[in-house]
Amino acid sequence: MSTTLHLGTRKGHFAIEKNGSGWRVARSSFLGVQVPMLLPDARDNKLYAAVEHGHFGTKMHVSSDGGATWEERACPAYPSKPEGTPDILCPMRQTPIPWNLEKIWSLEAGGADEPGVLWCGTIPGGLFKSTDGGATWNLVESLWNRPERAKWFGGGYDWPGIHSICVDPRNSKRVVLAISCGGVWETLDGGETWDRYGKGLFADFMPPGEEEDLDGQDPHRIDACVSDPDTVWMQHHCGIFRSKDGGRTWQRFENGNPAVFGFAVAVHPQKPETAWFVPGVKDDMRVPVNGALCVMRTQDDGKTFEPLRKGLPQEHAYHLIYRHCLDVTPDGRTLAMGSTTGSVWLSEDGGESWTRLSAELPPVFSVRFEKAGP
């Protein structure tokens, strides 16, 4: 079982470890500085951190000792915009989409057979790949130059962004990613070419007749089952969806209990029919239903969803769990989640009951367990 949990927060990185007396904050790094994304790399036990300085922009750091010490690495940088390349206007804002790094929104390791390969999703929608453990990065221009990018627009942020990257454990060249708002994309050749999928997705906010437009979809987060990567669960802006064919087609579930809106999703690594969500009321009321926080779980492939409330605040609780703030260990028994209000909860029985580890931390952006390597 994983015994170390890493948090990226509004004011630094925090490592929480389990010892004989339970889970406790063990150390902190980058205090006072935003850490929007973390990656504990199970292949070599390195820990990567995106650090967002107000005056100096984003920097990348790596630790070989679990965050006790850090060294700076190269940060993904967009190449110069070719002369004569026209601006792409955001369809919603009608202003040019930036050609520079606004935020690192996702970090994932390549396959077990690809030492040194890292993937980085950013706002305003560029995907970067490193083949040398983050020493250098290259913009994946095969995706950036797709004509469909002209239809992408911002969801949670002003600009489109890549927040979910799923590397297929059976074939490291196959990567599925999700863009808010820009739908679901797949490469089968390590990023050389891309196809977009999403039949069955439905965006209620789009104009009549455009609700099924693949480029207008707003997946808040996707997560694939480790033992069955063709099963992918999605928390969409407009509900809960599940794919059984690796993201090509999707089934919508409207029976969420107590709601289908939310941001986070985690899939049981061994049981594709089991997934967890953290529901909120709706898009313009991003708080728990009736002020009572719960985690919602399906164990029967979406036939039913059950609210899990034991140990979670049930009165005047207005926590929001961001899309990267719910994680599960490889055995599917231990879950952790962190909120915008600085609370962190942990469950060691599959979500049946929860214990609050802290209510005093900064707003949480990213929650990730250390996981054993191959």
The other form holds:
Amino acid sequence: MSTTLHLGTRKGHFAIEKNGSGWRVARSSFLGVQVPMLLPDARDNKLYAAVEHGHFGTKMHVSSDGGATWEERACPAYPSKPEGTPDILCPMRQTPIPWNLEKIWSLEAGGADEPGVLWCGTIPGGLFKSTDGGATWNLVESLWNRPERAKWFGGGYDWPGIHSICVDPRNSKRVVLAISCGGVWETLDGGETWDRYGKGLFADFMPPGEEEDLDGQDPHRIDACVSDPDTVWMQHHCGIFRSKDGGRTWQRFENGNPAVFGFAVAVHPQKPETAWFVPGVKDDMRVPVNGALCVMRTQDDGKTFEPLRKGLPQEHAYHLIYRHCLDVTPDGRTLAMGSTTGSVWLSEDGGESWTRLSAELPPVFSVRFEKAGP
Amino acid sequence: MPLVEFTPNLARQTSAEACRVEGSTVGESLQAVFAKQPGLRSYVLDDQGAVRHHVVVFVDGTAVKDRRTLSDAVRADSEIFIMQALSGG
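To complete the pair, please output the form predicted together with the partner chain; the form predicted on its own was given just before.
The complete assembly is shown below, putting the previous chain first.
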């Protein structure tokens, strides 16, 4: 079982370790600076951190000792905008989409057979790939130049962003990613070409007749089952969906208990029929239903969903669990989640019961276990 | 040679030592600084080479006008100061 949990927060990185007396905050890094995304790379035990300075932009740092010491690496940067290239305007607000890195919103390792390959999803919607462990990054122009990008728009932030990147463990060239708002995309050739999918997704917020437009979908987060990557669960702005064909087609579930709105989703690494969510009141409220925090689990492929409340606050609790703030260990037993109000909980029984590790941390943006290498 | 100085808040994040460089514009002066301290560039300029949204460049006490191509002129005895904008960030 993993014994280190990494948190990226509004005020830095925190490592939480398990020792004889339980889990405790062991150390911090970049104190005072936003850390929107972390990646513990199981292939070589490197830890990557996106560090977002309020004034001086985002930088990438890497650690070889679990966050005790860091060195700055190259950060994904958009290439010079070619002279004469017209701006793409946000379809909602008619303002130009930036050609600058606004935020690193996802960071994933390539396959076990691709040492050094890293994927980075950003706001305003650019995907970056590194083949040298983050020494250099290149914008994946095959996706950035797709004409459909003109229809993408901001969901969680002002500009569209890539928040979920799923590398197929069976075939590292196959990558499925999700964009808020811009739907679900797949490459079968390591990023050379892309197709967009999403039949069955439904965006209630779109104008009548446009609800099934693939480019207007707002997946909040997708997660593929490690042992069955064709099973992908999605927490969408308009509910919960699940695909059994790698993201091409989706089934909608409206039987969430207590709700189908939320941001985070985690899939059991060995059991594709099991997934966890953190439900909330849609969508202008974004608080736990009745002020009672719960994690919601299905163990029967969506036939039923059950709220798991033991150990979680049930009165006047207004925690929001962002999309990258729920993680599960490879054995499917240990889960962790962090909230916008600086609480972190851990469950060592598949979500049945939870223990609060801290209520004193900054707002949490990213929760990731160190996972054992291959 | 203009003198280029930086807010101490920037020096806490990366190498940002004050230095005198050749340059007749803000852009030429900053490029000369970045040649000496390459890690500094991305802290001051965005991906397209414009001054970051929450960074301000002063020349002799006046904020520069051209934040995109950095064409404001500097004199041989000018002082260029890089600070964080109080607007946010």
